[in-house]
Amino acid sequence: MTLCVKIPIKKTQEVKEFLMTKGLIDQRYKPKKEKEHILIPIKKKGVKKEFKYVSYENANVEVKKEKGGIKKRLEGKLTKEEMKRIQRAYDIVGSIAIIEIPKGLERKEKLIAETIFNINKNIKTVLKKAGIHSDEFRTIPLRWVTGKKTKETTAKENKVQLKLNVEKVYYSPRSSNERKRIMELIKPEEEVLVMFSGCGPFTCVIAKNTPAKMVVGVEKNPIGHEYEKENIKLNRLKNAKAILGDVRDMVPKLGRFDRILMPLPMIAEEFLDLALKAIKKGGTIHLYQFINWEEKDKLRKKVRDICAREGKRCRILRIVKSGQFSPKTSRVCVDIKVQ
């Protein structure tokens, strides 16, 4: 017998993102499906109390078949020196893989791409990294190297769909959990502003899943921008809007709003005094940063310095890990109540 969470059908793919974001699930066993529900094998308890309408199960699963990671797929096919480079995790978006190719290992790219293809059903492209992130949109040049011969894809989250190419508009799945949390902070009738907004993401998600009155998103890059437009129409929302231009230019016309998200970790910090202008009295403020989570208490005081210098009230109601982005370097975001 072994332990699973016990989901129904149409509740499966939120759960499943949830699961995978925290590695619960065991996957040394497949999930078994019933007339209502799924039950999916987890290596421990911790997914009830963030779905009530979940139950745990001893089930008899059936074992998987003995596949191997792509460590263990590419044994015998590269020497021992070139097993200790190669990365075991990488980037899904949608259909496409987007992996690192380590130095050295260059004329091996089209049989380490091959064997990702052939480890995911769902992947038809396989793309190379290429370069490093621009500073301005965030984008990062990708190669093909096998499969469908493509850059564009559509990701699907938190019951919506976002349609991307994945070099000219940066989009991360890894952020889709913070994504959930967000949304699950929307009160009826909020207005909520999305700087850096993208490809909509959190514009989309927050307009599809909460009571929110209106979500408009400012995006300075127009390829993101269209993508954005495209999105909200593909998910058929009628309480969202995309606007195109630089936050600077375009935030102090929009109005006040009762929320603001500023998703651009590397330099949201420099926007501040703009959001601070932006938002109504009692609303909330959530900024994204890079920090070493030893220094927080360090960006606790200049948040705090920035609220004062603009002439704010505002009170830090908490600072969350919402990923990793090197070992010693996680991604936070600040949520800044402002009095």
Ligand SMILES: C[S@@+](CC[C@H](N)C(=O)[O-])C[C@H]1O[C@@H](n2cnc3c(N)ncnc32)[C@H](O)[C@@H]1O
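Here the rigid core means the biggest group of C-alpha atoms that line up within 1.5 Å when the two forms are laid on top of each other. Residue numbers count along the first chain shown, from 1. Note that the structure is predicted; figures quoted are calculated from it, not measured. Compared with the form predicted together with this ligand:
- After superposing the rigid core, the Cα of residue 44 is displaced by 2 Å or more between the two forms.
- Once the rigid core is overlaid between the two forms, residue 314 does not reach a Cα shift of 2 Å, moving by less than that.
- The Cα shift for residue 324 between the two forms, taken after rigid core superposition, is smaller than 2 angstroms.
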The other form holds:
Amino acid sequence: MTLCVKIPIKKTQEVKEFLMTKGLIDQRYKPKKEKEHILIPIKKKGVKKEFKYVSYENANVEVKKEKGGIKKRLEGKLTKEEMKRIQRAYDIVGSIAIIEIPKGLERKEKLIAETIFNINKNIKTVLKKAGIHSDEFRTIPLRWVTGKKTKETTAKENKVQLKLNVEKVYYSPRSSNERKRIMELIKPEEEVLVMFSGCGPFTCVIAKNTPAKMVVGVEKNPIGHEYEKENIKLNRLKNAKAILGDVRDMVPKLGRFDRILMPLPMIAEEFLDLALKAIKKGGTIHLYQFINWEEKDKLRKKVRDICAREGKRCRILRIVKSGQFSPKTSRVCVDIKVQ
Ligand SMILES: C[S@@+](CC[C@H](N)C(=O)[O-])C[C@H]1O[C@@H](n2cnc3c(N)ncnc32)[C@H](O)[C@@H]1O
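May I ask for the structure of the form predicted together with this ligand now, the form predicted on its own having been displayed?
Entire complex below, previous chain first.
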């Protein structure tokens, strides 16, 4: 409830002018119109006695959607030191914003979350990161801060819809450009394997937007797998399928592919032998890694050594940056042509 002055509509102008000159209007809130009155939110009581037709009332008023980014909107509400530590970037997955509250700013998390909530009308929920990525499924604990209490949403990217629970399944909207890059490389009738497919972003984007004959996703997280199946249906894809299991167990049973994607940058190289066995002659493997960009020659050598060990002739077509993991660490993709 917000303290307001209740003014007969015909008298709005003169009272409003007075309130403005005294700096009494609370600009964070929208005025509320009733049948014969208008309620203007104020910071404190202070209306002239001569305005006999005016009264005070506590009312439910809407918060104004302010302009500007998060930093601008928080100016004056946080100290200079706190402002320095605020992260400009936060992820939006469907209708959910995911924020990171720097240590020491926990008491301000509601204010920060509300500010983000008010930036974009498509944000219905704000969650905060409450831990780090777990090892195996790459998921992260998330805690509700404001808005609708849900962790499930439907993201849109590259002309597909992806339903997921953002806490139970890994998905990064920041990789959508990389998915577009891969999608544009696909040739007609390709058979594509997506190892570590999660809720199916690569699987669905490729199946929907390219002339691929079949796209197969393999995912170990049962919840991720269920969403991948659901997303294949949601996007009405006939040329895609989802398989539940560990790639070590499942991939050897799946035959050979023209293209294999390996989007598990932490440890994907440990599975490169598996991909080299499952790739057709002349096929391409996309291996994701985290590296310091200065050390890309080391990565080239590592890939060449694994290929040699597996008795495969490989050509590294390119190494492309596909994201930033930390200030010094890039997420890269090595495109490998296998002879
Ligand atoms: C970094 S996420 C990528 C998910 C998705 N491809 C994307 O781009 O959003 C890696 C995924 O690999 C899965 N995963 C990890 N080890 C696996 C394995 N041995 N076999 C199958 N899936 C695995 C995790 O559960 C997680 O969903």
